[in-house]
Structure formats: C-alpha cells, structure tokens
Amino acid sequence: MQRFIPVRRLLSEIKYSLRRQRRFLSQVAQSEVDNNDGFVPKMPSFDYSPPPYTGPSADEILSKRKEYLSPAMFTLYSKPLNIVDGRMQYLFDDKGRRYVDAFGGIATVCCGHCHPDVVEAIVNQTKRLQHSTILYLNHAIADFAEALANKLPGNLKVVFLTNSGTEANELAMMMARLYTGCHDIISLRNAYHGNAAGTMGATAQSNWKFNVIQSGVHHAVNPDPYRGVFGSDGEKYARDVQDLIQFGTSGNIAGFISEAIQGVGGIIELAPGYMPAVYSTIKKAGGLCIADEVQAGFARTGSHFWGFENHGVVPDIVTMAKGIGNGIPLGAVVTTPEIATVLTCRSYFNTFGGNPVCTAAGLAVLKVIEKEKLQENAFVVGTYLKERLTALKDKYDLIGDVRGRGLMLGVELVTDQELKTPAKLETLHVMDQLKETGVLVGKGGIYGNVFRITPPLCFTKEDADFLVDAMDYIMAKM
C-alpha cells in the first residue's frame, strides 16, 4: 500500500507512482500507460455537442448572485462551475467543455440528463395545461399516484404529492404525530431529513442547524460501521433507541425515521441487523416507521427500487423526492389509507403538490427506469465502480473507506488510517482536480471528507473507469 504524503515531497515519486498504476488501472488506461511514458485519463466518447453559449460569463453571472441573491447560497470549487447544458450523465459549461457528472445534482437526475422521453412529457403537458389545481380532476396527478403505489410493498397506497424531501418528511412527522397522539420521534446523529422547523429537529448535524426552537426529536446513536462504537454490530446500536424511549419519553412516542443510507451525511449505510431490532422495538412503543428514501430511492440502490428494501423492513410511512423528477421539483409521501385518514380531520391542501407537468415528469421517470433497465445498471455498474473504488483504496493510506450500494457510493479520505483523521484539504484539493480533470463529484458527511458519488443511473463502466482512473491519477501526484 503506497503511503499517503504531502504534495510537496511527491515530484520525486510520479514515475513510480505511474509503474505501481498498472495493476489497478482500467484495460484502456493499462493501454494509454503501456503505449506512452505518461498518462493522463480519457473521457467516453459521446455523440453531442452543444450550441454555442452566448449568455453572460461565469463572472457576471457570480456578480448578479452576490448582489441579488442570499449570502447563505455558495458554490462549487475554488472556481465555480457556468454549468449551461446537459445530455444524460453529462454537463457542459459555458466553453463547451465536457464533464462525466457523478452527482447527479445531488443524488436527483436518475434517468439522465435532458433524458427524451421525460423531457417530451414535461413539453407535452405544459403545451396541454401547466397547472391548475387538483380541486378539479385531471388525469396526470391520478395516473402518476397508480405507478408510485404500484412500486410500494404492502399496504403502502396512498400517495401525498408535495414539491421537496423537506416538505415530504414535515408531512411525514405531523401525520405520524396525529396518527398517535404522541409527540416524540427518534431520528439518528449524522441524519438530514431537510432545513424546515420540524425536519431540522430531525437532522443531526449541526451545520445544518440553526439555533431556533427544535422539539420532540431525539437523537440515537449512529450505526456508522465506519466510525461507530460497535463497528458493524446494528442490534447493539437498536439498544440505544430501546434506552431513549424508556429514558428520554413517557414510554410511547410517534415514530422513528431514518434513511437507508445517510446522503448528506456521507454516504452512510446503516448496520446489517439495526432497521429490523428498531422498526420492531418502535411498534412496541406504538410509533410508526417512517422511511426517508429522498436520496437512496428510485432503483438508486441497484438490488432494490426503495433503499429500505435492503433491510428487509416495511415502514409505514416513505417520503421520496430528488430522482422522483429527475429534477422536476417533486416530492411524495406514501402510507396506508389508515394512517393516511388523520389529515382530514381538518383541512390539508397543497397548491403545487400534483401539479400536472411535474406529475406527467414523474410518470415519465418511472416508465424510464423500467424500459431502460436502470435499477439493473446501476446495480452492475455501481458493483463494478465500487470494486474499482475498493482497489484503490488497497493503493492509497489517504482513502480510509469505500461504502454504499449501487449508485450511491461514498468514499471518506484521512490522514491516518488508525485514528480516522477527516482529510478536509485533501479532498478539496483531489475535488478540485477531478473537475480539472473532467469529473464532478459531490461532498459530504460532517467533517466535509467524503466523496459522495451518485451520477444519473445511465452510467456505465466506461464513465466508472474514467473517474477511477482520474482519481488514480490525481492522486499518484499528491
């Protein structure tokens, strides 16, 4: 294993680095290093290019932003990105350039980017009626609703439309509260359920969290096999929930919700056994399981369509935005018609939640994933790019962890593998070089050190090589 060390002392040791690469570079790189002295990773080809840009610079567009927008937004790299056009797992920026996009706009565009046949239902729809309001029948809202139940295990058949996963999980937590008369819920440190009153009650992290009043939320232990204090043992983690309930409430409480793999907060898979020994110690308790699959929903997974599927758990209740869309705001919450009965006891109303051009989008998407096949490329496509990952990190002390499923991978940089030291300039430096280098990555998790990598569904092996081997690359320099 090539030893982590800084960039100042690492001049000397490239061509060493470029003869080790041979072994976990892909066949193409193995090729372009066999033939040339020097190496440099090479982008898919693609059959698209896109018009001329001919509106305003990067800068002009920064200088608007600061001047008419909220301070609290920020951007991208140490040079931010004038993303302008897209086509499927691909951006381009205002040059023209081309970037392999393994963000996916936050875990959002599933079947692709300007993906045809959605785009052609969002056109198709707004040519017809964009919007009205769902006091007066149409049939996109009600045909939408059909697909999504039909996609839910169970007695899971109700469907509320809303426009985020925030609003989605807000809605989630008051319909548990009504459902049982009880205040409290459990949420998990580490977790992201949104940045409304009630959600960021459930969210975990602090740099999320602003100092406003947050009640009835109470926070468990993380089963982080990563960084937890029971590694990958998830029934002594669930012990924790069982002592918050009997410590921390009047012994009932209203629910419990977690996702499958935390997103935000680095690409975090709970630990096998912990969703079981909790969804059955909140039953005894008389709370209701609320499944967050915002990110890890929509075939995301690869080996199932829902995140939580892979816990072998049925909730009862799952609130789902992001690749829903695939970037149409759009978000949902399913449950069962008789928990789904506690909102009309007075009124509940949405004014864009089953709008008919997001509603036709969605639709649309779930057609997508099915005819393409997406759920099982990203299940290949993920195995082999995690397995691609997992090499590398037998080749660098600076990766600490390769985790997630599917097309929903994280990987955490540290400085010492030991004591798990976050590599917080590391991963910038390595962030900022692959988009140098044509790839674009997200970040996350509480210290900022984890690549979260959650590209459009539509990935394959070859653009899963060329991160790799960009990666590899940068790397070998540092």
Second form
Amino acid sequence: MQRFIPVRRLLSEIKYSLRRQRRFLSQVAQSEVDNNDGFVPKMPSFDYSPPPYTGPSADEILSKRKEYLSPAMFTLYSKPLNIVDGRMQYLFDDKGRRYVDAFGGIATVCCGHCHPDVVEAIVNQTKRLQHSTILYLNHAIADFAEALANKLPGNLKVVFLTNSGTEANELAMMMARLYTGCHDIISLRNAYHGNAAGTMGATAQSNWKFNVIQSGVHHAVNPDPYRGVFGSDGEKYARDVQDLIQFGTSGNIAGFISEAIQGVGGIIELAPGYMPAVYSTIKKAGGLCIADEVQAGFARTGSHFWGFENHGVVPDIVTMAKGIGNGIPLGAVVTTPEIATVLTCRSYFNTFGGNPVCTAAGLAVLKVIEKEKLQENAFVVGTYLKERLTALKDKYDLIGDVRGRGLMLGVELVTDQELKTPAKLETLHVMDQLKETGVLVGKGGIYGNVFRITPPLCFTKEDADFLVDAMDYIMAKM
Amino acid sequence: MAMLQRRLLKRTLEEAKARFNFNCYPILSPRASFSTLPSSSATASDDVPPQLPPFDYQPKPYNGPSADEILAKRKKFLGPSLFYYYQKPLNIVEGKMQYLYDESGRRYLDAFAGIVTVSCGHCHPEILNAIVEQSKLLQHATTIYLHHAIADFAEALASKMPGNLKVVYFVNSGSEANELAMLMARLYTGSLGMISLRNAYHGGSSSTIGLTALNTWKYPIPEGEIHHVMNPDPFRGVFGSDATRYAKEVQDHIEYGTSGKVAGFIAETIQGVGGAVELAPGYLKQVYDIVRKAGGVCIADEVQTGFGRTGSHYWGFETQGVIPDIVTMAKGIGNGLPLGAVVTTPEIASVMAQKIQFNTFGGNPVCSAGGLAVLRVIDKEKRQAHCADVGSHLIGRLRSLQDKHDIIGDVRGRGLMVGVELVTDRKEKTPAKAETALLFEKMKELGVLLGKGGLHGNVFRIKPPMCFTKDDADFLVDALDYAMSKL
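Write the structure block of the form predicted together with its partner chain for the protein whose form predicted alone appears above.
To see the whole picture, the full complex is given below, headed by that same chain.
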C-alpha cells in the first residue's frame, strides 16, 4: 500500500510487526514466508482425516435447494461451501479441505463437532429409546433438568424443555404474560429472539420482521457502546425503558427480554450498568426479567457460565438453545417454582421436548464443559484473541470496533472511523477471502458489516493466531 | 365364613359371565382363535388375561434411577405442569418396533407410539443406522453451508406431494410448522382472519393456541382474529355426517364475522387430540371452495394423519379428495426425531422471500438423514398397505366389541388411526370419563399402552407404530374385552 502513513500508525505497525516476529520465532509451524510480502498463514495441524466423500456435488445440492427449499434460503459466500464433515473446531468440505470453524454453526457447536462424549451419549440413547414423550417416565430428562438447574443461580430451578430457541422464547413470553396478567413486553432494538409470532415481535431488526401483526412489544433504545447515542453510559439508556413504561403502557408490564450480548445484531455487549438499572425498573412495573441466553450461555463468555452473570443480575426466566446440545435440536426455559405454576391452569405439552436422546446429549454437553474446562478455555483463548484483534484494529482503519467477551467476539468494519459508515462490501470480500484462506466466520449486524466469531469452545490459541493472521494477510492486500 | 361364601359366589358369577360371553362372542376370523390361542381360551376360562404376542428380543438390563427417583426429580426440576399417564407412572427405558419395556424388563404393546410419533417402530434398524452414521460425520452446521441431506430429504418429501406442493421448509416441531403456515397464509393473502375447527389441536405455542380449539389446552392470552367453526363430527355433531350443513357454517362465519376475506383455513383430516374424529365425508371439498372464494388458503395439518397412517392414502387430506395449499407435518416424519416440515407451492413460498426467515436447527443433517430413512422404510416395508390391512382388521374387531359392550359408543378412524369412544348412555352419549380412566389403567396392567383423547377424556386413541400386526390388534381387542368384562 503506497500511501502516506501517519506517524502514529507507523509506530503501531512497527510494534505489531515486532510482536509478529516474536511469535513467528516461538511458533515456527504457524506460517510460511510468501514469495511476495508477509506470511501466508498456515492452519494449525490436526490429526484427523475425514472419510472420502462420495455424495452429491455442491452444484447438485444447490440446484435441489433452489427447486425444493425456500427461495429465501441463503448461503454464505459467492461460491457456497459444501460442508460434509466436522471434528472439534474444524469443518471439512466435499474435497476433504479443512477449515477453522470460527462460527460454530452460529454459536451452536460448543463442545466441538462430533465430540466423542456427546456422540456416544446420542448413539447409546438412540439405540435404546429415541422417543416416548413425558407421558411416561424416563431418567434422561430428569437427570438433565437437575444438572441444568444446578447451573443457575437464585431460585431458578424449574426447567421446561423445547426444541429450539424460538420455542423457548415464545414460552417465556407467554409465561410472563400469564404470570403478570399484562400483555406489554419490552425488548431492545437490534435484538433477535426468534421467528414465530410472539418472538418476531420481540425481534427488532426490520430484515427479520414480516408485515404481519406483532402486538404488545415495545422496543427500547439499544445500549450500544459503539453506535449508541449515550456511548457506554448504561444508566442513561435505562431511562428510555422507564419512559416506555410510563408513556406507552398502563404502567404495569409483562416483562423485559434481552440478550446479554446481542448475537444476530452483531455481538453488541449491553453497556455496563444497563441491566441492573433496567431490571429494577421492570420489577417496579410488576414485570418479569427474561434473559435470552441462546447464544451467550453455556460458558461462551468465559468469565461466567451465563451471559447475564457478566452484568451482575439474576433474571426471573432464562431461555436457552443452540449450544445447549452441541447442535442437537433442543431448547430450554428455566424459571422459579412460583412462575412455573402459571402453566398449571391449563395443559401445556411439547411432544418432542425432553426426549431421551436430546436430553442425554444435553447432559453430556454439561459434563464436557466441566470436564474439559471449556469456560476457562473460552476465557483464556477469547481474551487472547480479542487482544490480537484489537491490535489488528490499530493497524487497519477498516476495523471500526472489536468487542465481545470470551469466545463471543465481533469485529465491525467501517469505511470511515469517525462516521462509522458500515463497510458492507469490504466485509463480504474479507469474509470470502477468509474462507479461501481456510477460516469460516459469521456475519451480523443490521448492516451486515460485523464479523461474528463464535467458535466451538475448544478453539485454541493457535486457531486464534491463524484467524487473525489470515485477516491481517487479507486486509494487507486490500 | 360369610366372606368365603361371598367370594365363592362372586367367582361363580364371574365364571358364568365369562362363559356366557364366550358363547356370544362372534369369531370373525380363524386367526383370532388360533394365532392367539391363549386369549380365546382366556375368555372361555376364568381369570387368565390375554397374552402378548411373542417377540424375539431381549431388552438390556436397566441400572438407572427407579421410577420413584425419577418422579421426585421431575416434581422438583420439571415443574408441576408436567403431567404424566397412570396413577403409578411407567418408567419406559427401552423400545423395539411396536413394543416398549419398563425398568423391570416387562414388555408392553405400544398402541400410542409416543403420540402417533414413532411411525416405523422404536429403534427401527434402518433409521437408527441413518442417525448414527450421520451423527458421526456432522450433526450441525446450518443451511448457511450446503449439505446433501437436507436437499435429498426435501426432494423425497416433495415427490410424495400432489399438485404444485413442492417447496419445503424444515422446522423442529408441529407447533413451529403450524406457526409458519399461519405466517405464510397471512402474508400471502394480506388478510388476518384464520379459521379452524372446534375440537382441533394445532400446537401449544402462543399463536397456535389460537388455532387449537379445546379449552384444556388454551391459556387465556390474546389470539388475534381466529374463528372456530362448528366441528363436522359425525358422532357428536348436530348435523351428523351432513357435510353441507357444516360447510355452510364456515360460509356464515366468513360473511358475518369477517370482512369477507380471510387468510386461511386449517384442519386435521382426522382430529388427533380431539379424539380421532374423522371429518364428515365431503366436508373439506366444500370448505376449501368457500375459503378460496374468500381469498384464503387451505392448510392441511398432517402432523398425525400423514405418512401412510390412514392406510387408504399417504396423506390424510387425500381421503377427502382435496389438494391443500399448505401442508404441515411433524411427529411421524422422523420416527421420533425433533423434526417438522411445511410444504407449499412456489407461489406462496415467494412471499416468504420478502424478509429473512431462518431456523437454526431446521433441516440439520441428522434429522434430515433420519427423515429420509423414514420415507424409505415406509415405502420399502409397504407400511401404508399394512396400515390399511391391519387397520381394517382392528376396526372390524372393535366394532364387534362394540356390539358386545354397551359402553362403547363409537368406533371410528381409518388405517392405524383409530378411536374408541366410551359412553355411559348410548342415546345421550354421556362421556364415560371415570370408566375410561379405569380401563386405561387396566389396559396398562394387561400390557397395552393406549392413548387418551377427546375434550372429555373418554376416547381411547389407538395409533401404534405402523409395524403393528394383526396379532397385536387381536391382543389389544382381547385385552379390552377382558378389561371391559370385569368392569
């Protein structure tokens, strides 16, 4: 790049290349010198060869998808990837090429693809009994519910099992409304909570909202430290919730729902001090506080097991899905015994919810997280990764913000650091190039300009280095 | 001394009754008396209950928590709203084809299939193999990447559909499927009003609760413009089997209760939760016409009736000679895997392209592989024809039982989707709730696990895995006969 380089940038570049050279010496295997400039990052080694793939080609699949599946079904990448095999934090395409999975099937595969303990639990239970419903007893659901409840603070002891995050959030919203006798629910702008009728209302990004009636939800100003008008002043944002209640409702509401770190919205960590202030407001209005832990839960934030713990609050209802089963269709709602009784006035039933196979997998996941200290790993590797990404931000003007916690990180790309103009095209380009280099990341934010890095929690420092080096390599060429 | 005399008298009377029953009992087919030898001699002798057909399989020994331990944990960690069957709930630990095993290794005939869900049979080897093999390769990546399993499954499923029904959406449950169908209907038509039948069950999520029309399942929450029309119930409906009079009700709802335009109409062809109620013949044809004239789309809820269960047809709606605009499925689609689907026309699907609609788990490789295996097994093992064959035998025997026991008010259904409604008075059709509950327990003790349904809980739902045999059917009916005789 032949351009006038400001002194500050030159200094940071020198600092960065010194650091990189130190790393090059200590991790000899990590990269090799390119013929031109810089290093072509090389993937960390991995002792596994996928079985040869003999199934349909990418083109065949794509044409079948076009014919038989939703016309709105999208794929990432201009040349979509045919992913046929997965092992821990790696995915393999139909040619056997390995990729670092830095997206985790959307923050879903937490223990690692085909983790042996989880697969064993699934296979063993499937061979015995797949399904019978909760009309009969079975120990799998009871053992899992107990183990899950034990991971939650306060009086959050009663578990409801569903098949997805949407189902979990729908149930949580219904319970809040039944419990309080009120209908109004407050969620945050930029939130994502699901795609069924109630949850579509709570979701607050126009690209996910269809033109159908979505009643009883109010969207509060998002406590977004990067783009929000009050910066990181959580309490200032919290006042908006108070206003919403006082002016937009009867003064009493059903509840408040939020993600501790917004996932689909682009890995936005709620401004510090926001949640405690809002929770207090909500309680005063007689409402229940719902924490959507679908992405931030299950050790992903590293510092804590649950995302809400990072904010020092205890919700009334917690919803989970995605990572709860390492990819198996499973969701859960956990609440207090008091709130749980609200469903006894009629019959609530979920045919597949709590089936032996999914709950066996869920229990295996909890055991793996503990046994392999995945929370600690998420903290250590995540902190390291964030540091390296922040250093990269100093190097490239294209990177507007690096944020997140543990292994739930976001990198926002902008074309102008001051105006924060979303760099949509550049994001697509870098994402595609990352794939070519062997790194799969996710994309988010309402402008589609945020990289979502939510890998399986077995992600290593070497993987982190590879990811950042790849990004560096690509951005250097832009 | 008096007590002994009383006991002897009671025994004598029972013996006499049994012998009387045996003499009056019409033998429909030689099969009934020879293939299940112990059961026919049971009605002849005194207290020998019918025996389960033999089955060459040994369940694994069970070393897990006991029923009591599990129940205690459920009460503590799963909430008071999680109900269960039976005074002494069963700890079911293993399943094989049409049988289930409890913690002591005792075998039961599963006549309910985990609520019409285990379509091919518990732990069916082919489906098991598909699930296990795929789980070892890749459980989950989402549709943002390509994978052949979802494409192959969608193609196979679409090929089972008539008309222009060929775009498939995969979800994780029946509720999710019906939610999506409602969204499609409202988007496509631009109208809001939905019509469903009284006694219907379409889901337990907040929107589908609106479509569901049985107070036991409806929480007091806003439903958003849903009209529940008179149920074309041949047994309890005021117009009997006169479809035209019921259809006029729908016309009236539209003309008086809406702007004249509706979003859609949804119905199960044989209501499941509602008690295996088959819609009066000719009903759907007329109603589909009426709804379409009002700009609405027609949704067929095949969550229970699909996949060959009705025997005569692959899909329930085919029994009424109609082609819907949207079809929803779940339960049997994956033999127990958490899987649901919505199939519709490309035209209706196109409105969904206005915004992003994404289902994280929907269409995952394992469930898709399982679903595809289910379709293959149903075809290969000719399950549909089997349902027709065994189903008509079962219904035949149940009708004979109806002649024998006054308590049986109605026997209805098709294929292996059968209902037996119990009444204390045949004219008044007073629901025999207590008797149903009692017989339900007795059947379990005899080794048959039935389902229960209907608003009054007085209907036995018999919807077993579709590998259910005639011997199983005989055993079931003999057990029912035995239990009813002792009432």
